[in-house]
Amino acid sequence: MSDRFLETLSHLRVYALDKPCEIAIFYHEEASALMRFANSAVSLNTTEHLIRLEITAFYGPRRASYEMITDLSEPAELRDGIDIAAEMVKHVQPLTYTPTVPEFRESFCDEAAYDPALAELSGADKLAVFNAATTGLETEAIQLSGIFSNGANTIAQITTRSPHTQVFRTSDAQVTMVLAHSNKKWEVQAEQSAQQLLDLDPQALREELGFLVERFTHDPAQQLPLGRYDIVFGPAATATLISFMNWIAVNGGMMKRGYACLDEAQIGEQVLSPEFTLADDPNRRETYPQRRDYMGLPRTPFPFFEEGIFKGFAWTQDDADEFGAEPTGHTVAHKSLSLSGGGEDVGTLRALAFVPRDGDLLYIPFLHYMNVVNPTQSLVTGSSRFGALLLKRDGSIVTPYNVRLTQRILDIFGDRLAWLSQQTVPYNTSSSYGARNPTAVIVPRFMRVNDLSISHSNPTF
């Protein structure tokens, strides 16, 4: 790796010394790669090189921050940006507490979690994975759509209070694959997130895919009685519930400010399944992690749910700043969110389909535009989408039209969850907006909830 950037960061460093403020300086730097795909052929192939500086200036109680996209080759720019971050701070209305400034002890790298050989893959070699996850599945009337994104990202970190720096490195890619039929509206999804090249697996997006078009052209469809099923969700769906839990449980600034379901009294208290664990993990790889925090803490797999016992709230430092608590290790871009497998043994859709079963069980596989309706009562709303499927009880399957659900979380990992897989895999809940942030959170493979409502149901796809 390249110390040009480092050498730049100390020198702008020297020259924030002589400002009457404390300076922090992120570098972020993203080498991003698309291949879209659109009506069965590529419509997009690009990539593109950006570094974005921020530069954080603290003056007691008082913080500014400026953000540019620039050049390295451009050291006055460079130096302007850190003279407006100084300006402006002298300027702003003071918080309510004296936010803490980055001090690291030692340098740190982290470059665990990059894979070059991922990074750098060709437009060739993902139009082979593509093709190979979809020979066979494409006719005139099903049409193939996706994206294949893949990239790097370096964050590096300097602050006035020590010549030490912080750097993190990370490699990521995220595919996803529709197949649309151009008549009767049906769309099915399969997807894979990636940390190294190795974690691409064609076959397996192959037999999913494969799978879920064998029902949609053979099986009815059919719209949905509304009430209560017993359903099983996939990753995706599983995932996202995860991500909203973060949001709206275990995030002590939200729960002070009155936006979450959880308080300090349940700490210690089971609040959820005994199946449930969920822990923020940066052993896990897959997630992209960083062993380090933005204020230089050491990061440790800490538990969130041990359980169904609630073990406490995630703090960031500002956050911890303002309230009085003591920070956690969480002031980073993203968690590792890991939730722990169970004991069922069933790792892919056909399985899943095919055992023997004591009623009806309705396959989603994605919640999709799910949003809050309530945080304090963990109350969301998503609806299903890319290949739900009806596993009737006679072994027959039924492939339903969109169907919407209104739930607590809480209700869903409380005494409603039924069973977890055993096998986990990696989602991709990477946003495709602002700077690359490469996020993936560990979920088993199938997730079965009882008793759950349908709100709403479609008539058509």
Given for the second form:
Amino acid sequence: MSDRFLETLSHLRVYALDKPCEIAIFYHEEASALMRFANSAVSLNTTEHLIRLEITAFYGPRRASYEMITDLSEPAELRDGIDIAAEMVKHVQPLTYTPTVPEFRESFCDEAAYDPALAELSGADKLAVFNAATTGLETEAIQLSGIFSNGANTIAQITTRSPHTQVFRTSDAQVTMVLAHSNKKWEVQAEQSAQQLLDLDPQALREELGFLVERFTHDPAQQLPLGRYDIVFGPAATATLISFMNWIAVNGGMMKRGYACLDEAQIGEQVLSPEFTLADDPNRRETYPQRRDYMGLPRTPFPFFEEGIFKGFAWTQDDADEFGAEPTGHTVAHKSLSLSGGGEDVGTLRALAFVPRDGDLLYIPFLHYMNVVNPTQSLVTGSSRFGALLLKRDGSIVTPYNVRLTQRILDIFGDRLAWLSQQTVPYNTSSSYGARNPTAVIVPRFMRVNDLSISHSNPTF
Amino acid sequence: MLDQIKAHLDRLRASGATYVDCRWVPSEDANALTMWNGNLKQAASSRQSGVGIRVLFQGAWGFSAASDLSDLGIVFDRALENARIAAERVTFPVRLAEKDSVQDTFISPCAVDPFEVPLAEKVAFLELLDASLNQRGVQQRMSTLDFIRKQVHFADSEGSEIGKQIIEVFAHIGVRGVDPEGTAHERTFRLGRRGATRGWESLDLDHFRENAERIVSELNQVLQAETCPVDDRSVILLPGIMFLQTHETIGHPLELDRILGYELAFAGGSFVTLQDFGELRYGSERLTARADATLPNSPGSFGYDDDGVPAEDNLLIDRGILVGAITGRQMVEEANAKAQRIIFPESSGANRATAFYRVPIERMTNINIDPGCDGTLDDIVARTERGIILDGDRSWSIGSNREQFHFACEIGWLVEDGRVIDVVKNATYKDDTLRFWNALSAVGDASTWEVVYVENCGKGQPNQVMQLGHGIPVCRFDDVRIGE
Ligand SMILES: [Zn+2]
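I would like to compare: after the form predicted on its own, may I see the structure of the form predicted in complex with the partner chain?
Every component of the complex follows; first up is the chain already shown.
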């Protein structure tokens, strides 16, 4: 690794030591590449190399920050950033609490989740993965869309409290492939999340897409009657629901601000199904983990739910400072959420489709545009998308038009949860707004939830 | 710098590129302040600078961006190299609609540059906003101020050179409380267009205080209210939710890249097809909608888009019939070729990028609905038998082809026999997009028409956030399912 940025950070720290306030410097470097496909062509091929420097100034109960997207070859501009943050902090209003300044007692460097072969994958290599995964599936009418996003992230920190640094480096890739019928408007999808090159498996993508295209080409399509269904969710849908849990259930700050469905009195109580065990597990490399948080706290597996019993909230340092809680090592850009597998041995879509069943099962792989209707009630709404299947009791399969679900998450993961697959997969939930922040959630391959009602059913694809 | 850029544009053209453009952003400044229950939780400033290069080679796009400008040639070369790889899989070679070569500048209307206002003054303003919200029934109070100032130089291989300086001010206040059953509710107010400029001067404390009084009073009414019934009623949408209805079910489905399948892997498609232009009855006769980037003083008015095409006032829906879309140079050519007729004579100038490091895509400008002839809000209520007035965007969820939607609102007022009777909480409504717009039964006059600013419309992969506006009147729609 080039040490140029560490030298720069050290020089900036020395400069900052002359300021009357304390300074924390957060360096973020991303090399991002994205190949986007539409209408069976490469519609865009991009590369971005960006360096961000965020400087936070602390002065007792006052705090202010200044961020630059910048260039390391301009040291004067970087020093200006420190001057600006140090000037800003003089003029802000004091908080009602004193924010903790990050302090690193030793230098820490974690590159375990970095694979240069994945980070530097060429455009030609990415095109080859797409070509391999879609061989024989595209036609004049069935067209390919998707993205192949890959890149590397380097985060480094230093503060005026010590000369020690923290460095985190990860590589990541997100592959999304969609085959859509241009006239009939159905669409199916296969996705993969990778932390290292070996995680990419074009054959598995080909297998899933091939199976779905076969179904949507030959099986009858149908508008589903409104009513109650036993639903099997795929990894994308389950990961979305878990991400909403992270937002409105286990976040201590959100709870204190009145935007949560659990409260402190519920710690230690059975609030969800005994099948439900959710942790933040920084030992899972597929989640691009950070094994220290940005305050320097070591991160170890942190249980949120054990067999349905609520174990406690995640507290960032700032929320802990404000609300008098103990920080839990969650001052990070993303957690490493992992929902444990259950007892059902169903590892592929083909296996799910042909498993004997006692009634109709609605398979929903993906929930589109989910939003929180009412956080206290954990009420969310979203629509099915990308290759839902109605697996009929008699073994036949129908391809249903999209439907809307408006449900309480605490019901979905509570009484209604029937089973989880033994097999788990990482699902990539990275958003590409702002700085690159690769994120993945580990979820069971399938999750069955009984007796959920459909509130809207489309009359066509 | 501009001379260097022009030399590289020429060099890439000589290397076989059919089109090249460069957006150089010498500086984009932002300043975000958030106060929560009296605590200044966020006092953040930022500055970014860099270049984004777009190259068309053998019908395929390549793009490259960098914040490090020490070797500009490398950034240009990388964009060309990316286009060469993309050219290995082309199905419809990209062509760009004709445009005039332009040398011009655009400056957004602003009297007092918010970046010249001392931080202490901004913090003092937030403290006053926070104090105005600190009243009975309120458990959480939020105030935010967001300022953006960007300088962009655009140059392309067709000879255009455009400079832009844009300043945006967004402000927002909100309150939360808890009802007797323990459920949290929220009431918010966002600053819309007032006057001819939108600099620091647009933050009028009295205007915020009036709205703070109103949202606190409305929150307290919601906290005591019954739950919205499940029912089929006329819904009367006030600007605080009408802007979002317009945004999600007219704006997004009429982005031409969506219609052509360019967002299928993520954001979704559109129920609209190319055959629908000129034919589809999108809404009732009362509905006339336009993408008007010439509307004075709005984030959706930016002089020239990032293709270098001038702002236009473009009709989308004419008395209920679909006639236009939100377009850029590439998509109009492809749509006309695929439809085998000229639907779009030229780009409507709506291709925009959020930052130097993102590629321009079709974005909303000001997606507006013309005021109608059904009078004031009171007139509309007086002529409503069984209805509900709705305001505030609590949640929004839309089908992947924008064919159906579910919205939750902050507050509802039930209407019976032309009179407002009760406030209700947990108000929601849902419908099919086309049925809903065809059920448009009243459009308020100019007295009900407001321009709402949107600071955070998300779209695209990689994701981009965009600023825009909606000029909308109060509207009524019949037989809509509420309360689910
Ligand atoms: Zn939007």
